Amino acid sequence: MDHDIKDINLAESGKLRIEWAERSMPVLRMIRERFTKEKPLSGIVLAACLHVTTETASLVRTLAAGGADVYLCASNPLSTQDDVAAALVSEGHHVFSIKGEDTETYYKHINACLDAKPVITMDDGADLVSCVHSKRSDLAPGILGGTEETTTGVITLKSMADRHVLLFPVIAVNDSNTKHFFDNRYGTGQSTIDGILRATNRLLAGSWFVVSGYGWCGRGLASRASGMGARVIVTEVDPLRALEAAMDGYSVMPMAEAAPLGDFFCTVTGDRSVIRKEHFEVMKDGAIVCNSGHFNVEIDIDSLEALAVLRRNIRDFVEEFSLADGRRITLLGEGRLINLAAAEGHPSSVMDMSFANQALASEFLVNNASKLTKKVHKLPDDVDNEIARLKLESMGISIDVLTPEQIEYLSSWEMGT
């Protein structure tokens, strides 16, 4: 196959939608100008397993001015915008992708990139990465190597790499700080919200609102959620985690205990059974779950399908079930991503720096994966400070810089004070 995708008549439609993101992603935009001249990816075949956005289309366009053939397919069933898919394949592009795949579908589609051979995998979730290694090995001698976005991607592919099982290196873009301290932090908090209001249309204001996790997009969610006047609990299990929260002025409990309090729940732990079956028995009526995390195992929704003696949709992406006590709780887009579900995922101007960070971690595996050992790689600093100084610039933003004397003060032992 050349593409999968709903509709191309949608094109037009995506290929606008695109340009508006476009206008709030000016990094990435000044890098696809130096890899239009330099064509750094000349050559390549990349397959990229991600959320397949307006935001992503701009990734793919500088991908392909840095002369690599891009294979794109989606990383959530839910996540993929038909219209962005139809205007990247109306521009030659290669999309395997249409919103609300079944899970055949979705391993179709990850497969028919593979089936490129690709020489750069590029992932959000570790999907291609598990796939070669479990089905597809016989790949592995011909990739250089592959890129990996989020928080549970790159704690599986560390996994392998501590148990000697991982097939070639892996770029963590996610442990560049332009992209966790932003994109986790601004783009989940505020992308989140989004999502559950369109879904919901209800009011945060004065409600308990139940963070589980608080890593860097937990922070985000419990900003946003108190910035709109919700009173947030957060739920952890590091020590380190839930002492901040509680500094932060959030209150820290067990969800065990949050459970009945909770008017909304969404988690961000990037782990299984978050929310059981013992917290659903006790949640109040009309409690509201979600998950922003990676993957719908966050939430044990077999648990809540097997307590329910009704189940409706009544609204899109807003599925009631019915407890045998009368009780009713509401699953928000199956489990899956919230913010993308039934939102547009992160705004383009913070994806702006986690699509730089793919597309220059491209770029430095091409120039060193004979050099890196089969092991999960952070970006250089100094890549990540270009792509920082880079969205300064763009903003319009100043900094000081180091006097000669400065430098010899911090270099050097002797000076004293």
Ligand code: ADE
Second form
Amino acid sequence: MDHDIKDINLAESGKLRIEWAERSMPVLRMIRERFTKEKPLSGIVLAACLHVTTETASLVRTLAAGGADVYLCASNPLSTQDDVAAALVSEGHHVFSIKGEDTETYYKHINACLDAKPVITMDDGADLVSCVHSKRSDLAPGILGGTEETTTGVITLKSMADRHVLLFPVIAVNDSNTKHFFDNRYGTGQSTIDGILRATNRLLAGSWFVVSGYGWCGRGLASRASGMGARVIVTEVDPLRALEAAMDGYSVMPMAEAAPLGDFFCTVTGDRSVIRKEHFEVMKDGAIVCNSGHFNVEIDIDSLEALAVLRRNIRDFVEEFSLADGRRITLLGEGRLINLAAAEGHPSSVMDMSFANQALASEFLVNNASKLTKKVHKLPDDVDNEIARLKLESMGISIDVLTPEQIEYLSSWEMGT
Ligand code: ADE
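Condition change, the form predicted on its own to the form predicted together with the ligand:
What follows is the entire complex, opening with the chain shown before.
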């Protein structure tokens, strides 16, 4: 099987939308120009398990320009843009993903990419790496290394490395500053609000908006919700982050106290059952619940289902659960990443930096994998800083440089006075 997509006839619309996205991806464009000349990925079979979006298409084109043979599957059953999948297949790439695919098809598609015997794996959520380790470890000796896009994936991989079971090195793209400071914060912040609004068309101004988790994604989401006029409540388990949220001006309280107050709830914790039975039991009629963390485990949907006497789809990505006492609780996007299920994920301009990191991480693996331990590594700071420099340049922003006198001052300890 060379590809498995919804409909190849969607290719033209996909190509136009990719063209639009690429206009906001100047850093990746520059990398592609260099890759086209230098072919650093020549002969590399690369399996990528990413959200199949216009931005990912731009990354696939860049990797292919560098000489890689790319096999792409989805990192979430609901995040595929079918026209993008069609466009990539029409350009000769191997894509296995269909929006709304069931769990069996999802894993069949992951395995189709692994059947190509990749030399590099590129993950958003560690599904390729997990599959290699749990079911296809015969492939591991042929794998130079992997890259990982997201916080949740990095946590899984670091725990595998700590237990000495990781079979090849992985670059944590998420840990680059030009990734998590921007993608997780501004990307998740804007795209999550976008997903909620496209799904519901509700007014945020004046509403109570509960953000669970105050990592980079939670910070971005709280700030954007507040910018739209919502009154934001943050729930946290980490005292430092809770303190930061309080000093950023948000109300901080346990979920048990937030549950009866919230109009909107969005989880971005990376952990499971953050919103569960005891919280649904005290929510207001009409409360809207969604998730923007990687896996659909943050909301305990089984307990919501068990409480419900009636369940119906009321709009696309909007499912209403009626409880015995007459209250209705609304779940968006089946509890999956709402920014990718109901909207289009992070805007291209922010994915430009994330995917510049991915492209440079695969080049880094080709040049350095033999020197890397079977652990989780960061990209070197000079690569990270270069991406920031190129992004600034593309935005027409110049900055000051240190004078010789300032350099001397910073490097000396005698000049304190
Ligand atoms: N993750 C979040 N937003 C994304 C996007 N637009 N493309 C690919 N992966 C993403």
